[in-house]
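Given next, in structure tokens, is a single chain: the form predicted alone.
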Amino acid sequence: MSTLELSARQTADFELLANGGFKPLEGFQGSADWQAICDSMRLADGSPWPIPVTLATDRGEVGETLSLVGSEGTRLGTITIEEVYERDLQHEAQQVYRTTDGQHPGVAAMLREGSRTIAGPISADALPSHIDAVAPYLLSPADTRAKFAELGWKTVVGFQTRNPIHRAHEYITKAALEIVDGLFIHPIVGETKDDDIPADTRMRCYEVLLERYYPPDRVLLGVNPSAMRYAGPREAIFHALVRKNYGCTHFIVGRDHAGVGSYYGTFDAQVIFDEFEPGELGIEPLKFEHSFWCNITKGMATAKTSPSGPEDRVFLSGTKVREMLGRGERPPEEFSRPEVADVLIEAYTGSGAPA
């Protein structure tokens, strides 16, 4: 049997196909599904699905079974090839990412993998290995559904992030928790941009925050092994469907969800949910305004709840915060809890003595 070595993103896709995170998918998608997804955000059978899950390679022919090896070296299982086809990458880029710009990280990753695509069901013998910081939180959809039932949670809100949780995130997750039984913090730990904060640092940030600032019986921390696409609105739908598979009934959609640069409008990722019928996705989006520290009320707020003008609202961009961390400066408490800031400063400077 020939062996195919997967990229990091393909490895992550295999894991979610194997563990049920990409249900109803049972393998890498063929041309009919690819076309339907690009054109209508649906599978060929009409089911909602916004982003193709494909396997681009110059290897394999129809009828062949390939042994799949993950990017970290694990022999994962096999794919039985039912179709070989060429994807129109420019069409996919425009439809899924709303741009053909090769500087967009999702478009760039797609172009690197190429257009020749194999499709077929997978058989899983193992799942990819992960770093020690991530491994304890690798809960499958079956695991999380069982845990929610054990905790007695009938309604669960999922929170997607690829960043440490700052004060604005804390505010919206707690606001969401007011209307459901439990909160599932589910950060992505697959491949991200080079300038994103590494998964091991982020996991420690989540741990110290949950230790001090959340009720332990109302919050569960797990990890999503998926790779980021940075597809903005479509990825918001993608993330919601995956969290439905993990057992969530609600899903937080904030400002510029899964966005990058200036490719998407601030609330495009919220508007896109209106393209589906109520209840069709099987999970309810909770749409939040941009939150900030209000100097008048001395707390977190949004434009809906704060009487302040722009001069009394504290916003900090991720770029600004990374610059501060690089200088060993603590982000202000209006942006980040001090325990989280300490973890970030140590990671950026190697020093536990922030300025």
Contents of the next structure:
Protein chains: 2
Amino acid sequence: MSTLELSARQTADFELLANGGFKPLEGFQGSADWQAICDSMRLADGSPWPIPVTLATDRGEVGETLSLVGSEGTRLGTITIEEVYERDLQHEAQQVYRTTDGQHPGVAAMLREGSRTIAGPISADALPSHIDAVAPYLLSPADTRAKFAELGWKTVVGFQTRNPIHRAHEYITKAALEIVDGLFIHPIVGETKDDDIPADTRMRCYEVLLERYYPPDRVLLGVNPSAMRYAGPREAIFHALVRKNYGCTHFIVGRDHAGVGSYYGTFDAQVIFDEFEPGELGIEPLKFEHSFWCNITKGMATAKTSPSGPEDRVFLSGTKVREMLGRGERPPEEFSRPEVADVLIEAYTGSGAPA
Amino acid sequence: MSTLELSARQTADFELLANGGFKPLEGFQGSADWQAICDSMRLADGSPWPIPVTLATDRGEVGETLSLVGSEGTRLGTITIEEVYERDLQHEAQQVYRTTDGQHPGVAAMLREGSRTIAGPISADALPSHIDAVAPYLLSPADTRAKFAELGWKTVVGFQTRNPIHRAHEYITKAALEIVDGLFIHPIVGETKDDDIPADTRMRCYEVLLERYYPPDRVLLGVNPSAMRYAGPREAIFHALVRKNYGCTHFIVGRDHAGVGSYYGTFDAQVIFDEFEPGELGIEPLKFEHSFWCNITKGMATAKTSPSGPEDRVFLSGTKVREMLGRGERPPEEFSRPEVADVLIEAYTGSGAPA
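Having seen the form predicted alone, please provide the structure of the form predicted together with another copy of the chain.
The next block holds the full complex; its first chain is the one shown before.
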């Protein structure tokens, strides 16, 4: 049997296919699903699915079974090839990413992979290995569903992130938690952009935050091995469906969810949920505005809950925060918990940076 | 035509029947509806309805039309009597209030009214008049629905209260507002217990709070002329259905909602919503825990969102707060906004108390 080495992104997709995170998918998708997804955000059978999960390679022919090896070296299992086809990458880019701009990181990754695509069911013998910082939090959908049941949570809100959690997102997760039984913090630890903060540093940020500022019996931290696509609105749907598979009943959708640069309108990733019938996705989006510390109400708030103008809001740009952290300075306590700031300062200044 | 003078509670019920707040009811209820409501929280036709709306009087016979005069003197309209019947007050008390204890204020009011009941459709010529503090906020269900549409609110959360809003409830209303388009603050200004704070003082509290701490374009203040029943769980359903008529899509249900004394379990008024099929009530309950300022997270929170023990929570009993206000002292800013405290101090100390 020939062996195919997967890219980091393909390896991540294999893991989600294998662990049930991409249910109902059972393998890398063929041309009928690809076409339906691009054109209508649905599988060929009509069920919602916003982003193709495909395996681009110049190897393999119909009828062949290939052995798959992860980018980190694990012998993962096999794919039985049922179809070989060419994807129209310009069409996919325009439909899924709403742009054909090669500077878009999701489009760029797709173009790098190429158009020749093999499709078919996978069989999993093993899951990819992960760095030590992440490994303890590798819960499968079956694991998290069992955990939610054990905790007695009937309603669970999922929170997707690829960043450290500062107070703005702490506020949003807690506002959501107030109306459900539990909170599932589920950061993406698969491939992200080079300027995103690496997973090991982020995990440490989540740990110190949860330890001090959340009640342990209401929050579960798990990791999502998926790669970021930066597909904005379509990825918000994608993220929601994956979290449904992990057992969530609600999903937080913030401003510019899964966006990058200025490819998407601020609320595009919220509005897109209205393209589905109520109940059709099987998970309820909770849509949040940008949040901040408000000096008038002396609390965290959004424009919906605070009468403040910009002058009364504690807001720092990402650039400003990175500069402060790089100088070893904590951002104001209204912006970031000191414990989280310290983890980031260590990472940015290289002084005893986490392993 | 004979004239029947209504009690304050009956006058309030007439107003809600006339303005559509009690839709689908078109008059005071007959024995078939009364029986079905008591036994199954439903009208005789099966639709959800938790508390009978009845007219107890020793006057009137079947076929007669009575002219109705409100307790405040307004000639309101008429009732055409279709049925005269005796209510089993013990049964109603047990089923609706979960107690036959005559000390329960809702049961006491019912027993005072007596068991002879007339039923039939009403015809409204006028609505009851109200005190000046309340009159500007008398919005009918048609008014509020039009207002919500004008504001572009597709989702609106209703908040019931019979108290001033301190920070605990401010927090809950804002947490709810984060996931909907607008907030409808809808205090009950009909008959309440003697030790509840009078409506005029409360209206002033709401005004100063909204003026300073809420964004004007996200909040509407209206008044609900209904009388409190203190029926706890069943009244929570009642409050939700009435707010659905006013155009709300969501409704806040706190701990011990509409409860009094220790007749109901803390979460009874939340759990009762599970006795209906999802969607059946046509309004979604948002269930909240008791909230407080948390010294650890330095913000408002509940036990669901704060890791604090009691020692880290700013909590004051009602008695303690009343004592402080009576001495002209503001409660801590973490408990009550100073502007609200000042209104209450004026009312409690009689120094320039609101009209």
